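Consider the single chain below, provided in structure tokens and representing the form predicted on its own.
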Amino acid sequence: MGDSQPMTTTARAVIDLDLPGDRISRHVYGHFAEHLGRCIYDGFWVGEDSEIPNVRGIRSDIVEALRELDIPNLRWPGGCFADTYHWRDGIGPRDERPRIANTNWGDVIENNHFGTHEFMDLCDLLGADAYVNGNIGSGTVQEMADWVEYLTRDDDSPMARLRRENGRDEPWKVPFWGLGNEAWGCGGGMSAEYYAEEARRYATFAHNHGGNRLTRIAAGANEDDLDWTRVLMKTLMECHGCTLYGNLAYQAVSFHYYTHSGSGINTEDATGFDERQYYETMAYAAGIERIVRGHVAVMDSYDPDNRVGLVCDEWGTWWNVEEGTNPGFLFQQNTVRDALVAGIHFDVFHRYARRVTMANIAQTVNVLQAMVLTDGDRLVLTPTYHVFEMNKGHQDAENLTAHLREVPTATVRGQQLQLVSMSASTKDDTALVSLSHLSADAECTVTVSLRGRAARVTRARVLTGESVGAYNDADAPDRVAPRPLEARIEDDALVVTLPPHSFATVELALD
């Protein structure tokens, strides 16, 4: 590709193992399940009468696969669907629930068989915290307040009684609550100023019931709309009466960032792309650091004490749908390229652990950059799934700054793209080093000086394929899967040679 060829095949870095930094919240490894395409129906939910093994209608092999990721939280019911969803439609006997039109995604009929109780049952099976996204776009303050009460109150209140009538005696714990979604777009076409006032009003009535404490998340910016974040923070921090029982009305603000090759979402294929598109995708993925840095700077100017978290509750790649599938279902394949996008994102989330408290990949099953794809009774683990599994040791670990001293680069659209991305963390006398090598066609020997503590390699794995476009399917489910990687400690340095287009993790025991 001419100007995008790597300049060198060596890289050097330094990690101070004895200088742990901010804790990496496990919630940056969160997931997203919207009533979209085959994510819920024919994904998580197959129904109790299905021949596919299930627990109370929830597909068993998906639960088993996701439990291997230590999935920390699951966002539901949307997305754009959240601001058309009225929760009372999804409770009570399933055969009595009203049918609605899902006008956002495919204009199909939604039977509401998967509702509040089914979602909370799914979270229990996964061992995941619930992130419920409330409806501001077409809902009411009372509707949202009632939903919070229905889920979390434990006494004889009207909503607690209704929950018991529907078969659930004890309340659930719901740690995370979204105040609408993409209010600048499908969530209502609002201005930042109007939405900030609405978010404060809705948050005031989203009460903490009993021992349940909500982290209320305001619907934030699209990519680098820093003015949206500025308005939210100004409204929150500078307004008299903007506190809720001594606490801030909302405890986090979100933003969304989808990766493509620069031509826009849903404009290029998930497979069959060329080298130019590959490198442009890597550059776009790396651009999330600029986005995060900008939002963090705005938040720091209003909130130097880090009281408000930054949440990227939709991220991932967005390609054309697979041929022959419903365009509104957003079903796409998942390649090595997608896995490397995930690796880059996690490195950024780790570096900004002081402020970034949650992230949710879009989406978990059969939609966009999914963890798993289903084909009838067969289940396929995607390359992105393996990045989440290989990286799970970073959850709730302390970030270790990785100083890149020498790194190969490529020129992409006139800008320099570093072809090695890395991050590291420590927990319980261990360390985990993650490396994304972005060169399409060259190996890279990485030497990482390890300072402050002695270390030995306990495990090293690499994820790659024959090409950047390699993917798994039902006929070849392990075409892209983790394999052992040679790694050694030499003169107090970790030395590893990475294949082209690969993601690797090295686990260390620290003395």
The other form holds:
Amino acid sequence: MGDSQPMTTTARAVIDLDLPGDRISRHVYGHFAEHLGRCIYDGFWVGEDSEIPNVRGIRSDIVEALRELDIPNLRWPGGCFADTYHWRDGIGPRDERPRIANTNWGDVIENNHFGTHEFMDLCDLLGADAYVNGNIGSGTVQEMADWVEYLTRDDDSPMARLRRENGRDEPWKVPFWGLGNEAWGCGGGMSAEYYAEEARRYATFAHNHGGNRLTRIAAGANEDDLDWTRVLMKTLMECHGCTLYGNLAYQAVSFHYYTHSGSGINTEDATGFDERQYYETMAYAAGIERIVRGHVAVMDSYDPDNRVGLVCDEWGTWWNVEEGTNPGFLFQQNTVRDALVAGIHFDVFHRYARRVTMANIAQTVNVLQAMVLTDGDRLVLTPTYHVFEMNKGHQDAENLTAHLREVPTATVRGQQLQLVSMSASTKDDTALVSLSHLSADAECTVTVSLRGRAARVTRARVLTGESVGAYNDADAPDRVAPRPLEARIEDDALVVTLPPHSFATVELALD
Ligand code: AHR
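For comparison with the form predicted on its own, please write out the form predicted together with alpha-L-arabinofuranose (AHR).
And the full complex, kicking off with our chain again.
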């Protein structure tokens, strides 16, 4: 942006406030923490002897920041790491736990100080549900079955007894269970057909103990590999006589979608990009809608009653690592561009709430599109963090269709990219409208006709920065932070003027 006033464009939209649709699961605001780089070690986990304030070794300022987001769930221990992880390595006295090689991420030595008990403690501190990702790639059915029993069984079964010996009396609640990860790649290089059979077999022995009910999630497709989803659905739904007492073997299938500017993950920098790379990134992020629509269509054809959820358990941007950092640690900065990628994804997850039951950004701390970055005892909230915070009112609200009528566009790689993305939801006589404005240099006045109910603005905020590449760091932690936005109701329409490259939320009270 120069010193001159930005050009102003206009957009129009309509929301029927009295026609709520599907419930947006709070779990689409889920997170992912892998044993990768500084996500767990020197991230969540600093150890009990650290001078950084912690509770039982878990860093307190991170917990506090994530609680502010109402973090609904946390996926762990991977990712690719999950299919090399043997859970017995991470229980018992810490100084007796084996040291293993983390062959996926930096080939560093892992001391297993953060294991099952530490993860469940973290979930308790966060007030988040546990999403434990089991090992199919290099594990066994028995190993996975034992882990489920260790975590969730009461009484004096062998695994429950072992848990008690390690200091935990009560079983934990574990609602989400991953059946391996990226089975087509780091999870074992399997064909869809082979994996689908394996997933069904492993799921059969991942029991519901006592009152615990697992949502078993089959490791799904990469991006638009609809055939993978088709095979998972076919194997699940057409398996005559092999349902588990009338239940499906797995209750959800996942897919992964990483955003870059079109030249592949890990090929461009997180900062210092140009306008072409910026728009191409926006277009790539908007591509999530086509991907979700495709998977939903396949799932609808096998499962018209919507019994199986679609879970995007890895999403976000993937840039080059920051200079001087370990290439295997995936540490990257986070700019206004990343925040807009998040805004676009949430609009799609909200729209497809009927089928999309969970999503997990990769990853929560110090890795890829993180919420928080740490530097010694200092902690920085990223622009993406603020999108999660501004959007948290959508959690468990009912979606409202936002019809965009007239929208400015840009041509990106020969395709038209809409420069405004939006979604809305309603809960308890309130509504929340989210708007991502993608133009790099123009501002946009958006007029949203509000039909069906009278509304008044209770709060409006905007997140932007000096440029699309603006970011926060320890010396300037609030360069990109939410600020008040002027929003008014005029002739039953919400009117806001969005600055260039901005994300905004408007909270409404409904009469
Ligand atoms: O999030 C980083 C890695 O990306 C995960 O371990 C893997 O599942 C994916 O390829």
